[in-house]
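Take a look at this single chain, the form predicted alone, given in structure tokens.
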Amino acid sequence: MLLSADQIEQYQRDGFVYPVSVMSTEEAVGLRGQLEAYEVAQGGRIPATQRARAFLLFKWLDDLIRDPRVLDPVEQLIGPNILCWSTIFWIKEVGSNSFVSWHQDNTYWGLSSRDVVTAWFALSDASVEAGCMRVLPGSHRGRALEHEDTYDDDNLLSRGQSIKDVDESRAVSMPLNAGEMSLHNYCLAHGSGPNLTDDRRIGVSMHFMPPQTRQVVGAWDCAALVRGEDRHGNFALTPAPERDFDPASMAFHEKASKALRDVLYAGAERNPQRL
């Protein structure tokens, strides 16, 4: 599962690498089944309030952010001490117009480090037709690009934040099969189109950072220590749920979700509370 020297060089140069094999399709389908079984049991799609930091709610997701098959290549990029700041479900329903506008995550996450790595894991096939992620190679280097908030109802981003001018002729698509992940620097410009297939496109992003990172926008923030040690103490460490919807972890999730919203909507003209 380790990255090759060429893949590490590509990540440093272009800001991304894909596909990285994590598990078999069958194992990924099993994780998808656990998510969809919960949706069936509670009578509908996972609510917006549970899209982010759901590793505090689902034990299988907490296990995933600690899985060596995920963390070993991440360690090659940011070192042996790793915090997971958040996870986010990205679900595009069949026949929906859902999309993700071109954006850079570092512009609104309030994190001090440029070494944050997003691992985007496919629970279902994420083909070009299904609206897989697209990236602009090398855009993680240099200054942040200018964004504007659009608040488009079909945009899965919290504020519909969008880069004003994008040369899409440079874009690279990153299709994934279920059980694979891509890795990209969170300063990299990326986005994705609608799902044009007859199956849901389901993925989860996991956001990893070195412990010396600080939260510079919010007054309080948290993260899961998933490998190594944290000698800096810049984030409150999250509890690991012993089972799905563990009461202690659920209470922490409520506080963690509010803190995340406070960061994402800092300075926004509107607060539609999408996360």
Ligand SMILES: O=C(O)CCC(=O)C(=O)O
Given for the second form:
Amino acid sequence: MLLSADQIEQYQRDGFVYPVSVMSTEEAVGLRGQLEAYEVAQGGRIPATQRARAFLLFKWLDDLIRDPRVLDPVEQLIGPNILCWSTIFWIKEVGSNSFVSWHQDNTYWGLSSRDVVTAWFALSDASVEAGCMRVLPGSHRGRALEHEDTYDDDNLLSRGQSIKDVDESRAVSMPLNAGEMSLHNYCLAHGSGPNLTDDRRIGVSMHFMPPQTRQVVGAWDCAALVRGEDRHGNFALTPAPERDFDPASMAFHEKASKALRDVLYAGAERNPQRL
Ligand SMILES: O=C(O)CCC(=O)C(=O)O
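What would the structure be for the form predicted together with the named molecule, given that what you showed me was the form predicted alone?
What follows is the whole complex; the chain from before opens it.
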């Protein structure tokens, strides 16, 4: 579904737009089922080392980052040539205290562009009670806010990075039903509270950027070319898995995950290996 002119204007002004319908609840439940079947088969929750860049591991996730229902609205925001830099699973278990502190992703990702879009796709209902994402409208247009690393055990972020002073009275919640996504600029301040429901809250974020973007922190980085062409060559292009745990893309995932950790933990005092 394409964004309306009003939605595009809202994204530019406020830094986010939601809900954007991607697929039916049934189809999203099917994707959740594939993730959970894998968890059952390997005897536990998805390991931290497979939270990021798992489009190199799961065919269904590689299909999702290339799905026109995801990319058509993204193209309206950043143009026809699109790289997917990473994906991250965000899972809040029932009864856990998992949360995401207020943060701006451009502070940690080492990317040169301000035009990076996060599509956060709901694999389960992400209601206010389930701890859906909250955003601070317009914060993507200002300066980078000061963060501190907290390393809080319940924080799903790599180093528990947290913006020091946030005026929460200005925050907007972005509840989603399974099968919907939100789109936000990665410079936007965002976070989320714990899941108070009796179902897991499962989302996957997909990070899209124009190919002229450069990695300015890491020595080597990679991305999937998901639409159009890349005339810049700033990122090694990732292979697309032909099936789940395709050996070629699995080997690439190992290298790609290490490169991501090198960027996310650059200058950090600790590395709690959350990704
Ligand atoms: O899943 C959440 O609640 C937060 C996700 C997030 O921080 C992100 O997608 O950048």
